[in-house]
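Let's start with one chain on its own, the form predicted on its own, as structure tokens.
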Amino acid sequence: MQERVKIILKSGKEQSLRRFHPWVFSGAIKKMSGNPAEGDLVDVYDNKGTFLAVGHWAPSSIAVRVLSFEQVIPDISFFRDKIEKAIIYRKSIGLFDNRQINVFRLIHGEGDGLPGLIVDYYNGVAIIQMHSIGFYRIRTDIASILSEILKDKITAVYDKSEGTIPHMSGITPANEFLIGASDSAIVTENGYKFKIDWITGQKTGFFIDQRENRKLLETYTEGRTVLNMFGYTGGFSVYAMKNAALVHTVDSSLPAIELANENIRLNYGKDKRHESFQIDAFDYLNHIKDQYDLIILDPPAFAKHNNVLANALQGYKRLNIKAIEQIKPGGIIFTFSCSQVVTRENFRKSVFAAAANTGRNVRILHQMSQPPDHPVNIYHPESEYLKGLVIYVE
């Protein structure tokens, strides 16, 4: 086997690795023993030559994504063991053989010790997204491992990495089935039915991470008029429809609106309480004064990098100002950020600034995050990317 490239860190830059943080930033590197290709396995050492970690190399700000803090060989058996542990964890929290839920995250990157790898499970179909060349190189092995471990619980494995592989890599992946084939599926989440289109849908096809927050929403919708902004496939709308007097779904994407309407029909047939609108969110929010007494704000990530963080925080502030200004007195807002670079504290400050700007009295009812199938590595706080607040507006 070819000897792995050694990366030596600058003095003092090893502390985060000693605290088991799974990233090595490019600015922490003092020198390298060779010129690794993107996706190569590399060994990381401190300035005194002590081994620290092994991981995948990338010529980017996150230079190494750590796979192990032990001096091991990350071969196929290594990855099989990691994947098996991720599956055992999902079984332990009751997500397999669950009549109420057959859609969940199977592998969550750093949260499962596999940084750069995402796998979502949709009623027998596994959708893989690689965020690193290291995993992309072994994608067929990953698919085989999933099929081997899950046996008859897997009918197809789809690689949807076309939009997630780093652009600088020089690789131009095409989305494709690695095992089997299926263009869509009907899944069950907390007893509700959803049609999933992973081929044309955002991310892997459905925002699985909002499962528990949708369930919480359901408890607040009795007799209310509900507005679901950035509604996408209508996840929050389906839950709201159980008890609400009226539900409106808004999204700028026509395919999203069409799928949201289909999901409403799957669960409620032709129910006149629901209506959808294809329109820009801010344009719609400008003209709804006192029309709704529950509003959901679940926008796409406003910031994917720290260099646009300030603009993102202003965006969250503007959006929440609009909703707080327009909602009926005694109204409730479910507001979210899925931007990894926006911390829980940053997001809360943005909502605070929005409330202060309106002058209305606002109380926090709940603070929300992602469900346990999107585990947060305690050594990697960045893996807690989903932040949310439920606020009461007088």
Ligand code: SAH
Second form
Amino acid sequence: MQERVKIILKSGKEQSLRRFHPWVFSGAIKKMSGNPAEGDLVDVYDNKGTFLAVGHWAPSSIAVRVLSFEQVIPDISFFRDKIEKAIIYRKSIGLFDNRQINVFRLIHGEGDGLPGLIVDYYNGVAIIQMHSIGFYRIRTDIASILSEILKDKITAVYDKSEGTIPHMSGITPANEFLIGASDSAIVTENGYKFKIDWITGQKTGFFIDQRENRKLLETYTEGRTVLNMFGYTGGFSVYAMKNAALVHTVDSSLPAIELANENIRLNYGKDKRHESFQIDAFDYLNHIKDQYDLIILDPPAFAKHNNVLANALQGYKRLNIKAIEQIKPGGIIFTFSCSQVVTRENFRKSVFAAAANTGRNVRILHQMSQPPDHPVNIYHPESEYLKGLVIYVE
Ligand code: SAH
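Show the same protein again, this time as the form predicted in complex with this ligand rather than the form predicted on its own.
What follows is the whole complex; the chain from before opens it.
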């Protein structure tokens, strides 16, 4: 077997690895014993030659994604063990053989000690998204491991990495089935039905991470007029329809609106309480003074990189100003950010600045996060990406 390239860190740059943070930034590297190809396994050492970690190499700002802090060989049995642990964890929190829920995240990158690998589970079909060439190279092994461990609980594995593999790698994967084939499914989330089309849908097909926040929303919708902004498949709308007076879903994408309508039909048949609008969120919010008493704001990530953070914070502020201005007195807003680079504190500051701009009294009812199938690695605060506030506007 070829010897792994050694990466030596600059003095002092080993601190974060000693605290088990799973990334090595390119700026921390002093020298390398060779020239690794993207996706190669590399060993990381401190300036004095002490072993720190082994991980996947990438010629980018995150240069090494750590797989282990022990001197092991990350071979197929290593990955099998990690995947099995991720599955055991989900079984232990009641996500398998659950009559109410058969859609959840099976592997959550750093949160499950597998940086660069995402797997979502849709009632028997696993959708894989690889964010690193290291995992892309072993995708068929990952699929086999999943099928071997899950046995009859899995019928197909689809690789949807076309949009997530780094551009710089020069590798242009095509989305494809690695095992079996199945292009859509009806899944159950907290007893509600959703049609999922992973082939044409956004991300792996569904925003699974909002499951618990949708459940919380359900408790506030009785008799209210609800506006679900950035509705996509109508996740929040379906929950709100349980007992709201009316529910409006807004999204700028037509396929999204069609999916939302279909999901409402699936759960409620034809129901006049629901209507959808294909329009830009900011335009829509200009014309709704006192029309709604519950508004959900779940926009796409406004910032994908740190260098656009300031713009993103402005974006959240602008959006929240509009909703806080327009909502009926005594209204409730569920407001979210799913940008990884926006911290919980920064997001709260944006909503605070928005509230101050309107001058209205605002109480915080709940602080929301991501569900336990999207676990946060305690050593990697960045894996806590979803944050939200429920606010009451007087
Ligand atoms: N709340 C959804 C997920 C939202 S994803 C859920 O629970 O599943 C973000 C959605 O915002 C996408 O469907 C996208 O089409 C929509 N979107 C993006 N920019 C928009 C804009 N300016 N106005 C309205 N919708 C927008």
